[in-house]
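A lone chain, given as structure tokens: the form predicted alone.
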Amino acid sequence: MVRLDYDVVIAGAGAAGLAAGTVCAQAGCSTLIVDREGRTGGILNQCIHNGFGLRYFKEELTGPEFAYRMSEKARHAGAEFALNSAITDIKQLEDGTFDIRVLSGKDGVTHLHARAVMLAMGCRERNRGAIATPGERPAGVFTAGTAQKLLNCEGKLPGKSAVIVGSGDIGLIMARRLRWSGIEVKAVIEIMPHSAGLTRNVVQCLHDFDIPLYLSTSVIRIDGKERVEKVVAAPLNSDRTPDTSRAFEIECDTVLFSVGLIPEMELARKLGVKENPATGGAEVNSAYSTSVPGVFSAGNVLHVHDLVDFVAEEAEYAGKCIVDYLVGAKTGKEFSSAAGKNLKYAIPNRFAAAKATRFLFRPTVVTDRAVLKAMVDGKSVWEKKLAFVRPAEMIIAEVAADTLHGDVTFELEEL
């Protein structure tokens, strides 16, 4: 048996794991990307649309030149691939490094031991079973992101009209790609008040097309033989139950559902890694160092992100802290931090006083004036005025170094 031997193997070849592994091959580090699939970027290859790399590349760019330039970057930093390579096991040594049996086509089975691990396996879509809709089971109902590689890689149409059911960002980009593609997009149809996409995407791609969207209305039933031939919807009572009374009907061959993303979680469960219930991903510090030390996550493995710019910046850090893990650094004493009212989660779960710290939080309110707080013992320590603050945007604050000094709880007020 094939035993391969890294400073640091990375799971997964998408924005994160590239991002990481440049910057662990650029120290010198030897370092593996490992990717089921046959080709590296992830699920950046099949978004087509622009928009991606504003922030980090500082251009526009689509999905595929931004997983490109990504690619080259860690290839000539010197980080090596095993691509259509699955991992399928892994555990932690007594001394402290990594045994990962990794299952390919081409070499078998292979056994890697890493002084380090990064976990960077994004996330996968929630389908019609995770929310429970009720109605027959006919052909033409869609995750949002399985239709976009159907229509973007493999350059087939989904169906004729469409109903998304969900304002996540893959289905109003979708919405947009189907009218694009001569499809008829009836309605967008979100449970809660607000839409669940950025507001940018509302506009260009439901705004800009005269597609409707139905707020704090349910999709009840769907209907059809062989093939989806309609979907009956609700509005929902104050206590967020649908008023069947006010159901309507829209007659459509195609549903899609873009109703959120789960982080995959199975290899950090399989090393014991302590979950956050709030992200569905790992628990970590500010070095983005998970409960088991050598394991780190970034990305939308970790918590799901706004946009990919911040899922390479957040790695790319992580990366810099692996190579500190490498080489003895310590970290220091640590506190914890925690979300309060109207935050959903606070990342990091613990950060060291002595340095500088970079939270990312998601709000859970509407609001265009508010201001962030970091309580201690009760009384505000640091404050951040904040404008237009929407729950599909996250809020990322940069904490300078001996300004918390103790477990601290973070506060949105509305003003």
The other form holds:
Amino acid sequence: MVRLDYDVVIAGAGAAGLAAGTVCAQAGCSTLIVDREGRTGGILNQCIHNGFGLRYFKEELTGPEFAYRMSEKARHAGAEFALNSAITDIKQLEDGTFDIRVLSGKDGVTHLHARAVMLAMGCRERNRGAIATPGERPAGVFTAGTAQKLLNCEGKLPGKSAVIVGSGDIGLIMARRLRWSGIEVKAVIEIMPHSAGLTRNVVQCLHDFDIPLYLSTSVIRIDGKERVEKVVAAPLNSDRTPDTSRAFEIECDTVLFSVGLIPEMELARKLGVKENPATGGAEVNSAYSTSVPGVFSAGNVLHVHDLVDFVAEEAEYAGKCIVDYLVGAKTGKEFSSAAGKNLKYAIPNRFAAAKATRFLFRPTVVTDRAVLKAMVDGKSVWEKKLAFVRPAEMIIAEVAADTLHGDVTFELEEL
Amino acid sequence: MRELICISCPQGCRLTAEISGDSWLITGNRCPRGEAYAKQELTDPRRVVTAVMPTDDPAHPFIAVRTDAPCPKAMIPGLLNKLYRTVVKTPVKNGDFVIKNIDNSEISVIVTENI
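Alternative state: the form predicted together with the partner chain, after the form predicted alone:
Expanding to the full complex; the earlier chain stays at the top.
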């Protein structure tokens, strides 16, 4: 580290941190991106499959390729990096700036000073404990992402025959990776009546290999003394309890959990930012500012995105907002926005009425025809028709400036 | 009649393909990519293959690679076998070829990171 005083310090060198850092550095702000890993790119480095970048780079790339391009952009823009470095504490000082404590093997403990902080730490995986799967505690139980890192970064096979619990995209991608690595995949077991992952991943990762997907089915036990020996699963009754009379066993030596992601919010909590229980991330306004002025958040630490392309777009916008903040721009009058019927969350939580706002929603229903409504004082003041709604796919809606004059609740009506 | 799901984009259109004369009649697609996908999938299904290969650098023992174009499905097991058994000589940089023109298919394998 050449200097210790920055306009912006960004926590995390994944897609979000790199995209925001590029914009800040291009605008002439001194920018430092801190990451505890030894290389930039975050989780993209272990996602060696293709399918990234179609939207952001108009080209199909693998994770490491996407990471490389984002890193090069940030470097060319003049962003600096502190790698192998962990932020262990952040405090807001009386003048509104920040004191950031960084720990690294090379420099020991360093204190940085910054005028703005960007939270771009991404997510951690939910694991077996998070969904309280009963049974014994043998070796051979991994989160899908851990198995991905073992296989793709360390070249280690996690087992010989596997069952995947949860049909999130990481689990689906891992089903194909295991098969391509000579490991048998016995089944993917999903508790919901629909896959949690993108349809195209169900096709190219499960159908291509004739891997059965059990929907509305729950894992009721993992058995094994030293190593996993079998998984016991049962279809759900209509009240969503497992029907144990129809339970079935699947022999395997490995179980992967792909049951969702949790924003990594420890640093945000040290700053006291207001959290959104529906996303597990921070509450933000339309400038991606959290409840603590000068602290911004974007990417998967804000809410879990379907595609890294959306992460990069969102963080790029957040980067512009950080630059505006640093030059002292004001956001103007704000209203609140909330998620109503058939929506799990709406982002941002507050918006400036005088500016166009891009709202993001996570639907809770599967439907092919729906209308998204913005309700102000019980009346619909803005509507958008939607042709394709799935919980695995985020809804993006641009609302023009001066459209919403009041606190708004968004609702999704099935047609 | 064959039913398939388009994987060209996240919408996942459910396609129906029927023989009409010498060619397939594709319905259910919401854009031209669906028709192209269905025809390719029914006559010569292909996938981009990604994998990790061993390297000669002990500090970076594995490197991520991919085919530079979709590869016929029948070729995939043999290709993977070859990739796992071939040691990549370092240094290499993003986009360098490790295997050119596999079995005269005009498909090559490139590395996707710098080592």
